[in-house]
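Starting off, we have a lone chain in the form predicted alone, written out as structure tokens.
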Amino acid sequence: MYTQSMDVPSDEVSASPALSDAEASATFDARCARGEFIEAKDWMPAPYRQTLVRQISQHAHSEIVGMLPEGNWLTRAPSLKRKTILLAKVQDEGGHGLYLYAAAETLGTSRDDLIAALHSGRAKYSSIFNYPTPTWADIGVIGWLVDGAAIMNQVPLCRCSYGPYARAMIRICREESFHQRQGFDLLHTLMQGTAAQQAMVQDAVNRWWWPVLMMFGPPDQDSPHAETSVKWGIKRISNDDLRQKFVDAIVEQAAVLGVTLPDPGLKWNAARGAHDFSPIDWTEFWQVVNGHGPCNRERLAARVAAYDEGAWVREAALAYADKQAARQAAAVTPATERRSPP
């Protein structure tokens, strides 16, 4: 998938010396308008590159931090089957992070810099992962609602104008669809159980519903990067439109599960052909984004600790790579040295 994407654009290619900045920019905009893929070695405006680095790195960070709420339940899954499924899901999330870090590296940034930005608090990740998972039903709701929202948001990214990102998203979306199905199956099983299990599911849905709707980002008029992202083909569907599509899809799924979505204003609007829902209180969203959510400090501290504790693994891998390179260099000796004496 990333054969071509490990070639970082050179200064010569990025500079596009044959064209003036205005001409290069006009050519670039025309390519985006035609729906062409922009590749790593192609000329691109600095703001386009910066927007992609920000978005892809935040996406990668979200996949990695998103392993933590579910990893908390790996040792407490109620059956071997459920534990195996959850292990596979958490492993997938780690893989998604690696795909995305690789895609970001094609834009000329290093993974070390991306991780340092996360650990210092300069880089963001999805606010949804700053909420706790106190019950087993939370794991099902994460799969059903959180991953369901992720799929709604990420499928359009398969047509993102930046080729390495778009190609990474194809595999990621396929795996996320599995994650949503396992979450729905988990909740469906619980809803066939005792009254206490059904109440546990409803409680989890009540707690996650509004944070999940906030996952799509602030309203379009308050989204600072929306206009340029749409212009460049990075974003295909607006935050509000994605949120509406998600609500319309989930209402029917909730009816199948037998759970109630915690919004008294949720109702079908025949004139619009869509569901109306209550206004979102964005105060909570901005508090969590700015580091004041229930688990912000805990999540970041866990990632920093894991990185520090894994330093010896990275050092050992580098030492092994150096040793292998030295052996290969020693094996390739000049032909004159391999000749037999006369």
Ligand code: FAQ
Given for the second form:
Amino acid sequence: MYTQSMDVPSDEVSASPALSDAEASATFDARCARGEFIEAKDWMPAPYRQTLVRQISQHAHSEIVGMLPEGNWLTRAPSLKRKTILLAKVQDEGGHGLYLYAAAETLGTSRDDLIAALHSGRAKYSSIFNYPTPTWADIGVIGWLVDGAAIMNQVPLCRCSYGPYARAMIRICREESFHQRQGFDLLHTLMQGTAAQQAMVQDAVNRWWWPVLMMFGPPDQDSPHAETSVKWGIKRISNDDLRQKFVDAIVEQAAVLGVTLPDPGLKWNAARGAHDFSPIDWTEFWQVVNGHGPCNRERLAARVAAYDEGAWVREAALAYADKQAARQAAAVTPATERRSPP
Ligand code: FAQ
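Previous: the form predicted alone; requested now: the form predicted in complex with the named molecule:
Below is the whole assembly, all chains and molecules, this chain first.
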């Protein structure tokens, strides 16, 4: 339904008949190494296609599930201005999901299949969206830290080897920059407020800091996809290197805001030219990824309910499209053919 899929299952896509599979793979790897973009109709090895479908669809699911924690505050934003900004941001996330589903569909998979994988729990989405948003400061922290981490990870994806994904990421990154700034602005305003508002910000930062560092994925030595994704130019910077860049950028921003990052081990290491930080609790990360975080069930149930309750919209849109197509077909059929026989 609504698919832009080109129906090209990987086993039916063959390399040029003149090339053996090994030669085709070598040519493909050389194209990636030269930094060329791979386009939807180009030959690609099946594992490259599978990796992209996996990553792009997980990314799309993250955007759509990511609407839920913030959506929780749409009716309770403290002013008209903040409500308008939040509405725009949540709508942007929905749009990002749509660009990304469309990019995944160019690889020959249908949106129905992608959504079914999310709803059945087969497909992952970002661990970060399984944490709750009990206070208004959580909305600021999502913008500042979650969107901040998302941008750090996604700017290199604008140069990812797969053209449709890379192009989608350009617009997404522009919008994420606005999201990050609105979060910082929201927190900055609260930090000029009462002691209770400042405490609310600090509490939210304390709760989100470690889960945000986990967003970048497992340490490089435990990242099974790292090697091939780097070889094929899908990943330009490793999980650990992005995490480090993020920590280094955020330390200064936290000082401007006047909040403390909840890690006694966080300190500048002059020899490395980077901040050291304490070990991350990867047990918590895997628990959340495997469905046992604070809000996993609630998030998935909300998505499934939204899909089921929206079935009538999809049916109506399809019926309307069929009607339009029938009208158009009738309009192009010559009048003589339409006349019934005597
Ligand atoms: N959560 O070998 P790697 C956003 C899984 S969008 C859950 O390192 P890879 C916007 C990984 O899938 C946020 N699972 O994997 C927004 C794999 O499992 P699999 C999402 C995770 O792919 C803001 C396994 O662990 N961004 O925030 C996570 O090379 C505010 C092994 O890991 C993207 O999706 C995790 N955090 O690297 C919206 C960006 N990390 O598939 C609303 C695109 C890892 O074998 C509000 N994705 N796993 O079953 C990527 O850059 C990569 O996929 C990584 C993971 C870096 C996330």
